[in-house]
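One chain comes next, on its own, written out as structure tokens in the form predicted on its own.
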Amino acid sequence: MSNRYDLEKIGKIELHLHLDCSLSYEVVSSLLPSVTREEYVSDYIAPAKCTNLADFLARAPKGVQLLQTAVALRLATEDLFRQLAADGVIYAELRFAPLLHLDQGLTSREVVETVDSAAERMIRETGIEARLILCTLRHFSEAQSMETVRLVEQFRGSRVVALDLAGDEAGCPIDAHIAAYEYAREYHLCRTAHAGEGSGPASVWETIKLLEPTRIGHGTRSSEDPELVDFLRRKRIHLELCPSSNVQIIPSIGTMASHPIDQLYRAGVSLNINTDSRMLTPTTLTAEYEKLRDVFGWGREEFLQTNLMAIEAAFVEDTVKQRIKARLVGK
């Protein structure tokens, strides 16, 4: 049996995935017939190598601008899980922002209705669990952020189950969004937040102090600061890390090789292995294994171990982390 044949077979957990960033050609051209596979290539996915996280992003509007109306959404939902079930994926976290979706008269909550029905419908077909997160933007104002966050009050029992901080790290300040974490904190609501991405060490303790979440959406840069690294491990504050992506996106992580997911888990931080835009950034969960395999000699014993800490991790109620993690250990 082939080590690709192994990785493939391996139950994994997907907790950072961007609906909107994650179109494969099929769904971009079954809503845009005139896109060639070459335009799919030229125009959505990103460069192998970016400048920064903001010219990453530059990339995202094309998916975004797809995904306007009901049954467009619909499509990218069942088209993610197709993608997830092909991948080995038992559980998985989708997020979107539902403010970016408005262009063509839908209502925010319209907008959730739409994904979380689809997703609902995709659970049952597949048998994947997922649950969704609501995503603010960077550059949104407070009031955005607040009707983020009280749409995920809002759906309180369906599958959106936290809030999530995503964006250009580096060019917008962390103050609009205080009084939406909050909120979430007010009504115990799950909450993680990009940082560590497009900026370093500073921004992942300014996000912790602000924000208070209980996990972080990439944090790669965490890496440069022991006492932050301490930190994190003392306080169970999960990582997000999404390697091709980093690799892609961050100027100080050149390669595979520089990346510090080997030395973050090593120093016993929580974390887990993700795809963070299966369009932006196309791999899957499998490549991301093989890579982890290939750089740093990884095997059985470190996969399930990052994927029973995102388990863990994961904004679901007991009952499913224990089912999960029947199904990771074999039992």
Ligand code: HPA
Given for the second form:
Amino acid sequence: MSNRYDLEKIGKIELHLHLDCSLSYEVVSSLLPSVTREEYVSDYIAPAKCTNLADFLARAPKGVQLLQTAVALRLATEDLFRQLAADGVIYAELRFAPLLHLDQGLTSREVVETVDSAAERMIRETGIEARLILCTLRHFSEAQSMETVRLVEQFRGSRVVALDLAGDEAGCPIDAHIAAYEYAREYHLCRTAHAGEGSGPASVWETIKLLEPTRIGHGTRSSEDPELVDFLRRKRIHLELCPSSNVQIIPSIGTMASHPIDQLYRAGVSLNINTDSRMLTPTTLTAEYEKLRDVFGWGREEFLQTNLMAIEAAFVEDTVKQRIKARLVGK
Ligand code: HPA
Ligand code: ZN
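Alongside the form predicted on its own that was just displayed, please also present the structure of the form predicted in complex with the ligand.
First the chain shown before, then all remaining chains and molecules of the complex.
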């Protein structure tokens, strides 16, 4: 069985990570020097048990409010790359919703340009390969969703590679986002979408049918429907699982022991391990791996296989996939 030292050093892939929900205390206090560590814990981190996804998401605006200037977005991006470097991450996809950062006069293009150029610099500085995913949100209008997907298209050739749908799954219908995903398909843009977290398997089916993503953000509650599990396996639709975030948010998952990750892995579903957010859910991939080791007895083989499935499902060109795979298998 791997010891803690090994888990820290294992090369890791992270596909599901929200930039605006992953601010360290250091970056929060550099943006707002009056914030004490106690206030960071009480005001910025979500409770260990939220009543549901909407309750969890209600904690997010505090961090977003701090990210309304180019300087702040740059600092947050740099800070997150440093967190990833300390966690043994070798490939990451960072996501954010450009339209949430317009309160102090930035345009959505400027938001994306700022994060993209900061990511570019940090890729060179840390050696972590990375791509960016732009999120539309459940409560956004069709026009906002279209603006977001057009940004993905306009930034083709940069580090921006895909569209995501995040936000309150149970509270807002999917309808306003169908056109954006149609546009994404038409322009051959990569697509993921959150589902099966705030709602059950019917929402995963709906998301697959109406948005046709190649990956699902979470998809955790798919485990409640054996037909869906079989469908995901056969179609190789990848689940970006975020175990601790799910324990915090999904009422039916009381503890890690009742998380379906092991069951889904044994059923042959393509999946990987993610943090989702490193502030709202104070965790790291190393901590997630430790929990899976302790609760399900996962070791080198499971971590290698889930990281290989992650890079296979990543929104990155084949040459990079081959390079990352070689690092994972130690060649
Ligand atoms: N689900 C939906 N939207 C989100 C999440 C999540 O877990 N985290 C940040 N935005
Ligand atoms: Zn998420």
